[in-house]
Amino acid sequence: MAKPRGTDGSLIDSLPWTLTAIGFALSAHLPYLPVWITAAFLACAGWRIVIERRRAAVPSVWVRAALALICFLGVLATYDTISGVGPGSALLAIMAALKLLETRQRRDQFVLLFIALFLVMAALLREQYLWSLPYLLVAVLLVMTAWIRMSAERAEPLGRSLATGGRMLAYALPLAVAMWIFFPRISSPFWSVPIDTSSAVTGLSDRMSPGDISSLSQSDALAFRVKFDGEAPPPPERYWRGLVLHDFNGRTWAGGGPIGNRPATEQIEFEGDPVRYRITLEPTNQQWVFALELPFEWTLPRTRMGFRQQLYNIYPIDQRIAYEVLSYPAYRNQASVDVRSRAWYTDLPGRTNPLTRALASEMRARAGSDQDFIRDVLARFNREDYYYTLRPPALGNNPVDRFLFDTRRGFCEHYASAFAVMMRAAGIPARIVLGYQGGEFNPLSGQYVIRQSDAHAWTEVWLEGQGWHRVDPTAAVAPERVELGIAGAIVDGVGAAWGLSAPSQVLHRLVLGWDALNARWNEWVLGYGADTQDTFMRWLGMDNPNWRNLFLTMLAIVFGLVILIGAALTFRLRPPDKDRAAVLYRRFVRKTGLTPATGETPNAFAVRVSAAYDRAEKPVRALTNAYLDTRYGPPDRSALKRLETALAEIPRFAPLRARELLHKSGEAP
């Protein structure tokens, strides 16, 4: 006997709510996800749909299972692995399209809506922004509407649908807040989610050419906040420092890995007062840790001071994270330089730049010391028509030749490249830093924003005597780059591109307010790890906060709700005493085996049951009489009580019925 394979058309109703949910959780993925796993979803939604609508059959078991391998394996083709984020999402959206061919009843469609439940789970290992928070909501509460409108026996009106799962998500709230507060977060953890790292974060990397910062300068992603322990330093004291490039072929600079170990504070003097503050850092995918010029002491295990006053963790930074520094903007760096280190430092690629080199061992000439010479060329940058421009001109071969003595147009790099390449032909000891300078004060949270467009390179030039000292040519050509920051310095920036002179103040103030909720985001929901959560727990008075007391807490407290909650719902949602009423009334007519008529009343009805079966007047009569009273009289306990007592005395009617009848007819005169 073959299978029934048609469709009976039950899903039409349902079917267009549960392809939304499942359709609104995929839409989170659709950017990362390969162009043919969204044509194939959306060909077996409309599959299914015309399957529905024309009564057809599902495709066969065979057709589905070919369809499912070439689906794998183009999966396995796409990714390569099928572990991760990437994959896994394809898959599931693959399954979720498949399962939809195969889906005969309406109750079969619980399946598709886990499947959109854990599309929408695997979006948080996505990202996890503030935005992102409305979107899981309305992703759930359609989940949970679908589901509804896939149990409900009639169709039943949507706001009533909408409603009964936002009240359903509502009851489940404190036990999601609870399970997110008391769930045991482990310092290490002995489980990790695979990262997608195939997804590029915007930021700075550990070479530079020129183009490299300009184009990050676009870009108004956040690279990190800061939030200072009284006053911040002034604005051209907020340099930003993180890797620093010293290997130069001509176009591009490069730097060493973060190698070393050694304190690398030994040989740098601190002076003056030290600025404290707190560093929330956005994602890197890199090793380098920033912080103001020059971090004395800082709270991020697994992070060291390396050569060339780097700070590196020892892993990449693939989540967002937090960190306390001191630093003393005003010190100085004593590091000698030996002969190799000094050759390597002055090192610039033979026949690279020929004119830059003859321009600077011409003016080192007549400089006559190493500090005029530095000052002549930062006087020339800045007296010369140099200009400073978000979009220089493209360079050729010898890009600092053509920069210096043809375009003229630059922006941080280029200067930064020009002035350490002069510095070596000088024969002075130079090298590049790249960091973010500057930043943005938020009045809402009280926290300075840097942004990729802070993104910054200067130069460390190091003299005799005077050990490594910043000198930023930047700041000689386009003084207020430093001073005002990336957005004061350039006109043809953002503003520029959407065609207005400066953005609106209200604009900015939204800004302003997004960024500050973001951050209150970040470190109150976001950041609530480990340490949190034991400060938290101890606060809360929890002695002793470790993983088995914490996982005890939150299971006693979740029992705890679930029974409050219930009982609640129990209170509120019992049924009225007149409903109640319906329902044991209709068990005693069940248990008369007679049918009331349409319209036929209660007492009617007891009059023919009293008819039906020898001695039931009384306790019919008693039981509607009851019945009467509580479903149609007023609120009355007492009612209810006797309707129970009533029901409980109507004797078994059904199996004494035909020996009743016979009785009453052997009676009859």
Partner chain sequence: MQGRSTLETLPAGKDAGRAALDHARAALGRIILDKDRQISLALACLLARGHLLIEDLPGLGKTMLAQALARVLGLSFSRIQFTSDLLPADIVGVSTFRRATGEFEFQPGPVFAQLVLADEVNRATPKAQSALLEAMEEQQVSVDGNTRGLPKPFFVVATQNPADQIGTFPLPESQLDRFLMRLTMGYPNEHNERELITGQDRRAMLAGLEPSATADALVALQAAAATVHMSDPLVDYIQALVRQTRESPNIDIGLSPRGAQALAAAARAHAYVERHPGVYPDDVQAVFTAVAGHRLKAAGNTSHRDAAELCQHVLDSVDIP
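Starting from the form predicted in complex with its partner chain, produce the coordinates for the form predicted on its own.
Below: the lone chain, stripped of partners and molecules.
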């Protein structure tokens, strides 16, 4: 006998809540899911509502199997795999959508709500933003409310279901907080848990063409945060070194992979006072590790310095990381340049940018030395009509020639590239350094915020007897960019020349406040690792916070919280207080020595008591009237008082029959 495939409409009230809970759980995944998966979920949800309203049959098992196979192949074709956060979330979404098409009973909706909880937890594997906590709380509250609505009567108000779900969540929160604080932590912060890296990450790449950084510099995305131990260096010294580019094909600069070279790092002479600071770097999917020029010590594991003095990690940075660095803003890079290296750093592709080559040869011939030539080139940028703009015109072929002689408008990469080409044309080794410059201080968090808009390119030239020397040609054209940074230069009025307007001060303060909240969230919640936990436990007075002590402490606190929550529930669910009128009436019944019959009314019982007692009719009638007024009359405190008085006036009479027997025997008083 075939199973019935029709529905009886019993889920029409709870189905919208189930769909709401699943939809909210899925909302955090929408930016990462392909459009067709979202469309499939909406289609299945609408189809299921129509089925329930029309009491129609759900699709057959063959139809559902075919849809499941098609969707599985679609996920596989979209992601090229079925493992990972992205494909796993997509499969969960498809599972929830197709499960809707076979729900006939409430237990099927329970399975859907379990899938919703898995979707909520999977969202935390992508990123743990500040909004993750309210999203988690609201999502769990909706799932619990949907669960309650499936068991509630149709007449139960929505507010009551929400309140019940809220109370259940409130009972669980203290336990969750206690386990979060005292559970023995892993050695790395929560942000080090593997996250989804399938989406693109905005940031610097290992190639630079005209317009790359100018486009990036219009992004407000966070690059990293910095907290200095003490006073920060002035803006002209805040160059955050990333990677070095040396290969030029006439238009694009590129750099080779990171190669460690310890002898090269040992040729650096550090001078002056060091600066210690802590960097929280956002994911980049690149190996480059940013630090203030020039780093001397760093705490990030598996990180080395390449032979071009750039820090790199042996693995791509696919998660937020925090590390401490000791840098010397004053240094002398005495790394030598051999014949092979000189060929790298002076190479120019043939027949490209001929006007620039001719200009460099002419200026070098007039200059007395390499240093004089460098000063002359910078003076040309400063004195002639060159402009710094975020929206440079297109350059086409021979971009350096067109920039120097035609457009004369560009961003930092235009000036750095033109300067490096002129240096190489004059036989001076030169290379491009990509990184960030400046940063904005947030007084609310005490940290410097470096955004993608602070991306910068500058040049290094090698001079005999001096080694590699930093030269920033942008400072010759727009010194405000180096002194104040992008944000400061815009507010200072330079932004008008760039086609930008000064931001609202109120909005700017809101942005800083939001950034400070995110910084605290990263530091106190996501950064709550083993070291932070040990420090916090010692602050609480635990001298030896090893894993055993932490685990036992957690068990004790959780056990105590369970007892407190149990006591609160017991007190809340205790039987209602006994009715005072009922208590007094039961005392009256005990005085009579009689037992009311089942269904016997107080008036009928009063008649029977009056017949069984001598001279009892008047006080019994007064007590019964007071009791009826108390229980069934309008609220009146005097009625309860009359009941208490009437009870006190009723003596313990012996039944009439017993008194007659005593009288006949001569024992009556």
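All values derive from a computational prediction rather than experimental measurement. Positions refer to the first chain, counted from 1. Whichever C-alpha set is largest while still superposing within 1.5 Å between the two forms counts as the rigid core.
Colleague: Using a rigid core alignment, state whether the CA of Tyr386 is displaced by 2 Å or more between these two forms.
Modeller: It does not reach a 2 Å shift.
Colleague: After the core is matched up, is the C-alpha of Phe605 off by 2 Å or more between these two forms?
Modeller: Comparing the forms between these two forms, which are aligned on their rigid core, Phe605 does shift its C-alpha by 2 Å or more.
Colleague: Taking the rigid core as reference, does the Cα of Met537 move 2 Å or more between these two forms?
Modeller: Result for Met537: yes, a 2 Å-plus shift.
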